[in-house]
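Only one chain is shown below, in structure tokens, and it's the form predicted on its own.
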Amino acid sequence: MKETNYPLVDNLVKMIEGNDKVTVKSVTVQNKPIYIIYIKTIADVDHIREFILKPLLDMKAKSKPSIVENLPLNDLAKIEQSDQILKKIFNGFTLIIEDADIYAVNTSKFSLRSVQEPVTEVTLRGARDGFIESLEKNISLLRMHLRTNDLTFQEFTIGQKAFTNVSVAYLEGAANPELIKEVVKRVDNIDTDYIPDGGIIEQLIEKNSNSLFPEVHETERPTKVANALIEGRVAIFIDGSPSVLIAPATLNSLFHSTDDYNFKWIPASFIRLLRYFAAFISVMLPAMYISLISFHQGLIPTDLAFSISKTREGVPIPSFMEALLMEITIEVLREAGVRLPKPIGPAVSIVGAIVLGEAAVTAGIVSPLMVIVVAFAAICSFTVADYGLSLALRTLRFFMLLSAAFLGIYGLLLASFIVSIHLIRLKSFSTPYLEPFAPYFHKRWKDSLIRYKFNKRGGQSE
């Protein structure tokens, strides 16, 4: 790029050196040079031409001392700190230079998809919109659902080699100041080269990195974020990611679904209880089956024991290996279904499960009852609303299986005790993970296992 003989502009271009899409234009207004710098691939060139270049060329009189400040731009801002220059221009802003002053105006034009319903969070009733990969659009979606001047945002720029804009949102008066302070502190202390998605921030701000359980709730639904902020929690928006993180997360909150509040409280509470029961079954059923048929046959009713014995006739491998083989097969089919294109992924998973299960039983490798147990446990795991929690429970199932294989029901109890101790000690942003069950908070039980009933004002019934 040719030098302009204007030291400030030449120095700026050198700062962005290596990017051949940087465009520098100069306009002489009232015998004074005005320089305009932007990156062509991420800036709206038509907007720059219509609202910056054309007004400058047509400017004949000015009401303010600065020429640039007379431009009809609402979000024009003067840059006071030099470290903001690169962050602004790589966010799609246009720099306008007059004398020694540098101004920035938002002219970004990134390629974005339209607002769609989140694929991973299906709802039966309620708003269908979902977050996309734009921080500004996502904040706009949240404001559409939460129209209050108490909604507050704190902005951060993270990344040493590539910048990512992050925004922490909360409701003034609803969120605990200590919680806000802790979330802001953890986000501000992130020291990494690049943030590609919210999952990276989730791992960088959590304290128990070795725990299976998620410490923040991840969602793509604006209504879920709005509800969380009303409850006094804090949300973290990441530019370039459709996922928004909500802190703190408790085991109880991870079982909640958006649809819980869209239906009457009795059926909604029944479905919520069913979800808890299904999660318990998905973790414990294969392990309980192994412990009973391998160590404690006396606890099985006689008729049932004979039936199980008949189904296992001719199976050449121990029941634990049989269960492990089926569990690994289920996980492989599930992973294949996720990675394959959407039109064929579910079909391959279903057909694969049926064909492999039928073939394994016919070949005498596994018993029909084992196929039923493992398949039912896998189906139960699909009822968990949060994918992070679902992943944790699926991993936990293997731990329970191993414990039952070595010590039977005693191993299962020991493993359950270890997991319970871990959950009791686990905290998410200083909030006990098992709240309101442990420690016991009677008032918060209203929206735990049983969904609360709305009163006439739309709040929780006493």
Contents of the next structure:
Amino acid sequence: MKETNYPLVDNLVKMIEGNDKVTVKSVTVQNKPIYIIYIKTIADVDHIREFILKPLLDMKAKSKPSIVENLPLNDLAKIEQSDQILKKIFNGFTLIIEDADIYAVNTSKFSLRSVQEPVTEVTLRGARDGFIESLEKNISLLRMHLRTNDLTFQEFTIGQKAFTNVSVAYLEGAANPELIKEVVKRVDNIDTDYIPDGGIIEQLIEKNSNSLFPEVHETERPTKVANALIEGRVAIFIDGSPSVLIAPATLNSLFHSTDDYNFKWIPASFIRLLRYFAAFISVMLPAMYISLISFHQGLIPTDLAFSISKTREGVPIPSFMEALLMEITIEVLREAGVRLPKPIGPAVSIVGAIVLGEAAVTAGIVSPLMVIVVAFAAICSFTVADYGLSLALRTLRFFMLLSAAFLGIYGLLLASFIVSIHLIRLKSFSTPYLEPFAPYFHKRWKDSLIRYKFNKRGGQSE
Amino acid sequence: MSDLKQLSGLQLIVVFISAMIGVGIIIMPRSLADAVDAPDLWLSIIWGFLLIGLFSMIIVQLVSRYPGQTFFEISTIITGKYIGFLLNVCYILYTLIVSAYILRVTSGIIKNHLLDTTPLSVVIGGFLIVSTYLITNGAGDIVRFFQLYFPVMMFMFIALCLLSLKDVDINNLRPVFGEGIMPTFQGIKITFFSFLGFEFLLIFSKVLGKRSPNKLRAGMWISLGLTAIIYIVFHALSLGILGLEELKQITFPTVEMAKSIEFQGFFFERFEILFLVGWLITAFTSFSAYYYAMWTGVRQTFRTKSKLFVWMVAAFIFGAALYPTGMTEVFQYSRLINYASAIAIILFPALLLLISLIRRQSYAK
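Shown: the form predicted on its own; wanted: the form predicted together with the partner chain:
Expanding to the full complex; the earlier chain stays at the top.
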């Protein structure tokens, strides 16, 4: 790169040296050299030509002292701090240098996919747009669903080696200032080399990293974020990630789905109760079955006990091992289904369900009742909408299974005590995880196990 | 530590009911049947309730004179450093005995009905470890835990009552006052102690905040009353289903009563599991209450902040719970425990209140 007459530009070029994608152009306007610096791959070259270069070349003598400020650009900003320079340029901005002043214009044009329906979160009714990998587009999506003056963003850049733009969003007035402070503090305290995705941020800002349960919601739906902000929660947008984090999360809120609000309250509440019940079953059922079979045969109704013992005839392994075997098989199948390309995914489940299950029973390795129990528990776990929570419950199931294998119903009860004590202790951004059940908040029950009807003003939270 | 500043009225009631109902509900019917030997034995529960209500007022009076202080702090304030220390050690011993007793009876029942081949020490150890996990984080967690499981336990009990209702033979409950009112007074010495757990107020005074004594009194009467109602219902049911003579023979009549429920066509034919689970929850809550009381005592008397101390406390309870060789021996100790409780819950508070009144000492505003 050739030397220029300006030390400022030389310095700048040195800072970005070795990066051959940086373009430096100089234009002489009214006998004054003006330098334009941008990165070709992430800046909109057409835009630069049309709105920066062309006007500069056509520039006539104007009244304003600065040439650059005469350009027809709407978001031209002067850079005051030198540490901003690199951040701007890697965000796709174009730098324009005139004398000792550096101006930055947003000319970014990253390659992005279009807005699509999120794959992981399906709803039956309501908006189908999903976040994409651009912070700016995501914010515009959110603004479309939430048109209010109160929506506030605080921006951060995180990362030592490569930086990521992170934005904390909240509604002024709705969100608790303490909560905002806490989220901002935790985001600001992140000290790491590189943030590839929201999941990393999630793990860096949570306090109980040894807990199974997620401390924030992760969503790809703008409507969900809009609802959360209205409820007074705080969202964290991460540039380059379609997942937006919502804090705080409680066990109750993790069970909710946007569909709950889109249908009439009685069926919606029924479905919600069903979901809680299914989650409970998915964690407890295999363990309960094991404890009844191997410890408390006397508690099984006589007829059922007979038919169970008949189906277990010839099964060579103890029922706990049998359950463990089936559970691991199910988990393997599920993992395989997730990792495989879409067209092959269903094939795996067919092979798993029909061929493996059927053959295992026929071969006498597992009892058919065990297959029913494990399969039903697995299906129940699919009703949990939040993937973080569903992972937690899947892991818990093994814990329950183990305690039931050691101490039967007693062990199961002790294990549930341990889990509940853990949940009681757990806090997500100072919000008790089991709110509104323990601590008991009577007023918040309207949107917990049931979803009580909206009042005429459309609100529910009072 | 805990973030709980002040108990609400509802929390107060839930905590005390959870602390009170425990082992009593499972062994009281038999001992009461032995003592009263009349079908109107449930009347004794009412007398016990009235008596204990009066004694609880002493504790309320004492506690409201020293807001935000536990028994262990109050005793030192009133009687000075050395006598206070002595009182505290006695009280700690009392909580040790009672918690070990609850633990032993509970694990005895678990061993009897659920896990007949598992070693007793494993059953006791598991219970103790989980309870340790609960209490180490302070009063707030305990209250929340009680609150969370209270509906579960109530649901189990109510379900059990409704299911067993059709098996009740009303003739087993008659006659009332058949042998006069005197025999039912005999039962007081049994029923009185089934309300043990209310003295938890001496420990939980820490989180009572600025609750007015009148509200506290009302809270105590309500929780004692509800507990009495639950006891009466269970006694009436076990008496109605099993009859007086059978009641005297069986070690754990309430479990037998749950066992006897026949409800064909339902998946669970056997309902004792429902009862045992519900009851295990109450046993856990009342044990945790005493365990917490003991731990608080140790911490405040010996002025230690270390959480490792809790394992020492646990070791003591573990040893004490394993000390008796069999269930019969455990029941022999129960009379001793009753004497100890009488001293700890009546004599100590009354004495302290008296001295406090004489010295006109009060921290209440």
